[in-house]
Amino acid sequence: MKQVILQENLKPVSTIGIGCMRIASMNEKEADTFIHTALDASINFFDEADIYGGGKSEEVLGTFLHNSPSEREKMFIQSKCGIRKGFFDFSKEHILSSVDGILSRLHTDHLDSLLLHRPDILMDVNEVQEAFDELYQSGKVLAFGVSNMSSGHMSYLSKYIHQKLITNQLQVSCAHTPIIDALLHVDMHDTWSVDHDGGVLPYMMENGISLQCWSPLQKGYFEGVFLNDPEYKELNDTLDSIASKYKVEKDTIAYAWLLKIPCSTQVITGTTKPERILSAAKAMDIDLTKEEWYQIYTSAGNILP
């Protein structure tokens, strides 16, 4: 099972992630079995944000971790803060703020990872500064990261904080590509050479950030998903022939495809079905060929120059 180590002082947590994003109106029972069908496949990392379910998804994880004590020291809990209702706040007041009421509900008394959810062009940094050293001083943050940014906000919130930034989650997935295809499509005219993020991928690779991919299985932006989407046939044939040489099903093999990218990358799934848990478990085991990842690249309908 794949594993990574995003920084020296956290355990390893697994190329898997659950997404948490749903799991607002499950109930005991149901998240119990949620949670384990997860541990039980060597899946330890749980995806939370304090506005998933207007902080009911962490409520629910915190019910299992009351009842369940013992369990935490398995997982690895990452959540997230920043946005409010019509916009965003990196304050230092609401990072703050928001990391109380995140362990309150998830009845645990530190994250081990914190992302900054979405850019807050309004922030501070040194007010981002003094909140994440105050975190991280009185153990409440082990790690801190953040969500849907570019390379350039990226670097300027590195220039002033302490800590370093252990990962970018982003939307990726074989038919959302955007910070793949400028870099093949290098000094050319055609839609893919429009570099949206600069250079995000490789910036993440050269400073040892780990890529977590969010929706993984969607076209576009909560536009659905591409499996057995007739829009994406040829995407989905490859899909099944590729995946019936592993004797798994197909979205085991998008996440695979996924988990072929060198940034340390991780799969944030937002499946509640433990069948599919237990598929996407199984992309950890599998390390595509070359051919296999563009071939499924480009049967997305992307072209190679």
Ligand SMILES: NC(=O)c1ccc[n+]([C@@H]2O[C@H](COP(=O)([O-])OP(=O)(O)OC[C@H]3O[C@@H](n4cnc5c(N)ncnc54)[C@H](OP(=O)(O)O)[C@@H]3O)[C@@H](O)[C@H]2O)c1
Second form
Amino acid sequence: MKQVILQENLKPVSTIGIGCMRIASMNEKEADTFIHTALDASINFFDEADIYGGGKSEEVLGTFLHNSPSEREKMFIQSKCGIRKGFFDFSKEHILSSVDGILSRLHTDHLDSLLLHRPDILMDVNEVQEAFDELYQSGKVLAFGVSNMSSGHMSYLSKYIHQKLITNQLQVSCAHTPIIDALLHVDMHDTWSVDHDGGVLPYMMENGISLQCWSPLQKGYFEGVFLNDPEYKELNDTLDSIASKYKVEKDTIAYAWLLKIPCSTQVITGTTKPERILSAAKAMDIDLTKEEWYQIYTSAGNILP
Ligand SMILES: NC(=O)c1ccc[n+]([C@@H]2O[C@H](COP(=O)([O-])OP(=O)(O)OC[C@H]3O[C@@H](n4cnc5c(N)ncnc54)[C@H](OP(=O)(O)O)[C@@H]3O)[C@@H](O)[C@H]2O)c1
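Next, give the form predicted together with the named molecule, keeping in mind that what was shown is the form predicted on its own.
Shown next: the complete complex, the earlier chain at its head.
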């Protein structure tokens, strides 16, 4: 599936997204080629955060939008706020001032969606409600979501805010599957049964909250890509073999594996190479079989009970 509709009032968005965390050092020409490669490959989703490159990643995308304003209409631009130096902050004042900074760096008058980046345990939900209302009513933000949140966090927030949460951005890859493991081991005593997230995936499925997968090729927390890593030999062999069947590169299969998760799923690639954007785009046309999906899961070192 190439596109997903996150909410009725929003434009359809591609299931592969461009993560902008690593684009801060691109010059204008490089960024132009990079972004046009994505758009030409039917990828219209761009994921930013105010902290990426200390704001520079948004400036790079913003320079593109300034130079090519007619492209804005086709693009779905999302950013995130709430992470500050050494703490998390969902105060009304911080959310509102962050969005003003984001819009000015991006040279746009609105975000298609805004995510709260990491849970602020000390948040006052009434302040989040007021900030979201102000942003929505002023047209600065069309929709809202969260990132790295459990089902409990989302359920609590949803009781107070007046807008539906459209998405939760979570870390998941073939080699990093905590949101899946516990679901398969619900009644076991093994390590896979540890439920870190309160059954976040079924909660999202039930409530129509889409899954956005971040770091789709990483093992651990920014420990490097698992592709061609000898520690993940069996996984790489399996990906190679399935890739040759579909006549694509194995990164395409790693993205297709994530897109198979039935939660209006999107995958946010962090590549900075135009040719690798094209590999990611091909995943939108691949529907792995169930057998292939479970084979990839177990070849990453996971067991089925
Ligand atoms: N919500 C959150 O808390 C959160 C946290 C982190 C990230 N994110 C989002 O997720 C996006 C993706 O994260 P990420 O950058 O960690 O994801 P990633 O796609 O797993 O990793 C990107 C890295 O993998 C390399 N890579 C890509 N394809 C490769 C291949 N075929 N072979 C070898 N290396 C390859 C890239 O190098 P090249 O550039 O050379 O291709 C880049 O260094 C970010 O941009 C951001 O938007 C969100």
